[in-house]
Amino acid sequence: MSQNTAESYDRDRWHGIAADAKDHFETRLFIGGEYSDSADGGRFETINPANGEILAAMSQAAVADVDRAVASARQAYRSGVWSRMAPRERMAVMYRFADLVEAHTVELAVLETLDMGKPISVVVSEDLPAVVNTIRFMAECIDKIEGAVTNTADDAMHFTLRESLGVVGAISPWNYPLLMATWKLAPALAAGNTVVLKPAEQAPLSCLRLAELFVEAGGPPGVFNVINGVGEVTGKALALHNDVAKISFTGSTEVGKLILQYAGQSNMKRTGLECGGKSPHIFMADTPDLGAAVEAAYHGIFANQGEVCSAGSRLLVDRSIYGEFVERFVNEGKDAYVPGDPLDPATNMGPLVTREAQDRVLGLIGRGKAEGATLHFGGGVPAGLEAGAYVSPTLFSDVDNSMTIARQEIFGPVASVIPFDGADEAIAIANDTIYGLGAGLWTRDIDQAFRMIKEIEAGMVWVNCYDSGDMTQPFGGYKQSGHARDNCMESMKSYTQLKSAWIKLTTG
């Protein structure tokens, strides 16, 4: 089913598809190319955040199931059915995998929307095309990995080559269930590794189907496994496993620190961490197009319900344009995102992923009010949507960078406008955070832009745009935002290890 066809569906059509899907949810673990129940029969529930209904009782992987999944992946790796497959043959499997994901757009989109509340129109037009693009890009990289021959004396030859690591454990988040999982598994698989994926327990349904499609594409059994479960049990066991060569994690900074501990407590496995953010979005006095800048500002924080690690949640605005900026944001941003039924293509904002997430965001909004920030709109639950985990788009101004809403990652649709005077203060405020994922900057001054790019402590800086880029752009941060780099050729290389060979030659 093509993307164009899916984009033509109306609300009734999507609700009909969703009703049919509910009778066919796969809830088991996917290990060795087959579905199976957990060893102890444990279960956990996944909830539709739009209405609070239980979608399914998922198999909960116990430690024994993690061992079984890792053993399956290790056996598949050592057998060479994937790791020693000819690069062009592995590439062909990956391309077929991408084609199958694209062909199952409708099925995967419904699973994603039901499970985590993301608007169906966004899944169809943005997330799934990005999933397909990621798989195809990494497939293209497979035969582009090169070693090197160094210049040595005549009696020796030295060369380097890159080899796969082995079993990769991947722990993916719930805000982009398919895309974030693919950012991990596509480069890992392309490099010749085998994968054990633990999707977020809040949204596991679509990743199970993804693994099945990989096998349908010709991926050997055991190469890509999926184990459902909560982080404290399943994720911890995977991160501690001595047969896992690397653990790749996207999620909170708090859990990222635990992953580092588990790696050290076990086999010193490699880690790839992409964690939290509190990204500054900076608007200088010479912002070239204030209308475009304000539009980028509200998209940068309200898109995906604000559940984005790189969201531009701190809007740093030069005092000379501060009043006009806030006025424009109120007038244009207040109704730009309207919460509603995520299965309605007209909806552009769904619920937060859980009631717990909703309570946390509402609590932080309360802190913002109590600490003296000015609330312009939002701040509560949209009328008529009380059955779901919704939070209205929210704007605060007169925020000081010492306030809780300026320091904590809210992970919801809450924007905080902070005034500054000049570039030096903007840089100081931008860097006054434990995070360093992304930053946005609007200015006409190219000299100022280059200076600020260098001085802002962030892994990504967007100038006169926000959260733009393609697969050539490394995605990742500084400081406690983690150290991984997703997308790009470097991402694939991070799932390899460098080997050096020195050959002593017999000279005549």
The other form holds:
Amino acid sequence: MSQNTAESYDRDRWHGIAADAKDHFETRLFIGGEYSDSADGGRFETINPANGEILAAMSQAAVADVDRAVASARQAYRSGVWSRMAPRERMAVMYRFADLVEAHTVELAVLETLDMGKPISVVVSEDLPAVVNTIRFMAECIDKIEGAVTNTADDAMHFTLRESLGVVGAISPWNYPLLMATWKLAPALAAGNTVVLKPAEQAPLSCLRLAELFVEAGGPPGVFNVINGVGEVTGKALALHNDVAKISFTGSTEVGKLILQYAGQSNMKRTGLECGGKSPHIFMADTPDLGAAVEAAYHGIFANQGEVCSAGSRLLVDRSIYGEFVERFVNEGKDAYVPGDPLDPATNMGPLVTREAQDRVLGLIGRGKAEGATLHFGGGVPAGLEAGAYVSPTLFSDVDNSMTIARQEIFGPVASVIPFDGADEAIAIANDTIYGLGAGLWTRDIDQAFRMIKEIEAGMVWVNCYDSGDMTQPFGGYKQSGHARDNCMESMKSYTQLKSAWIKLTTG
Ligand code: NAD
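Form predicted on its own done; form predicted in complex with nicotinamide-adenine-dinucleotide (NAD) now:
Time for the whole complex; same chain goes first.
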């Protein structure tokens, strides 16, 4: 069922599909192209955050299962069945994989919404098309990766070539379960590696189905394996494994630092880290269109319940437009996102992922109030939705960059407006953070924009828009937001290594 068909479904239809899906959840591990239970029979529960209902008890991969999955991926890699498959053949499998994901939009969307709580309309119209796009883009890149012949003296011939790495361990977060996993597995697979994916334990259902579709598309068994389990057990064992050539990680900065340690404690494996953010979204005195800017501001922090690494959580506003900006944000942003049943296609904001996340976000809102920020709206649990992990969209103004809400990544729908005077102060506040993922900048002045782009310490700067881009844009951060780059050709190259061959020639 395609995206277009799925977009026509109403709430009752989605609830019917969800009820049917609940009878058939796959809960086991996917290793070597087959489902199997964990070695010690361990299980963990996954919960629907919209109502607290236990969805399934998932197999929890123990260290022995991680070993089994890595062995399967290593055997598949060494056999050459995928790594030495002709580029065009591998491309054909990836394209079939993308087509199958697209054809299973309804099934995958329901799993994602039940497990993680994000609105079904968003999964259907944004997340899944992005998943399909990522697989297709990486497929297109397969025979575009090139080496080089360098200029040498006549008695030698030197060339470089890019080779795959081997087994890639992918550890993904829950905020876009399918998309964040795909940002890793698509370039890793396209480059000829084999993959062991450990999805986040808060949303373990959908990626199992993804791996199954890869095999259905003609992907050889063992090339793409999925092991669910908690981070401290399954993720740690994967990151410490001596037969894993690279760990590609997306998640918190705290765990990202552990991944670096695990690499050092084991085989010095490569790491690709995409971590947290506290991104500044800056509105200069000459913001060209304040209406569009305010709209970008509330979408930039309230979309996906604020559970976005690149969320524009710090709104830096020039004091000359500060009053009008806050007033417009209150008038236009207060009801732009209305929490509700995520299986209702009219809903644009679901619950947070877990009760723990809800408690953490409400606790940080409490800190904002206690430290003197002005609360304009939100700040609590929406009426009638107490059974789920909901938090109302929330706006604070008069925030100082030293306050807890301006320093910690909240990962919820909480906007903080911070005043500044002129470009120098805007840059100083923007850079006063351990993070450096994204930054937004609104100005009419091209010279000012250019100067600020260079001075802002962030991997991505958006001018007169926020969080825009396509597959050609490298997605990733500076500083403690990590060092990996997703999407783009660079991403695929990061799953390869450079070999140099120097051939001595006999001259004359
Ligand atoms: P998290 O760090 O708690 O977990 C991420 C993954 O790491 C999960 O699969 C988890 O099981 C695993 N993990 C946890 N402890 C581990 C350990 N000791 N060893 C190995 N693996 C372990 O993060 P989260 O709560 O799932 O996701 C939210 C975080 O992810 C936020 O900080 C957000 O900014 C970040 N994120 C970043 C990007 C990006 O592209 N930069 C994208 C999405 C999310």
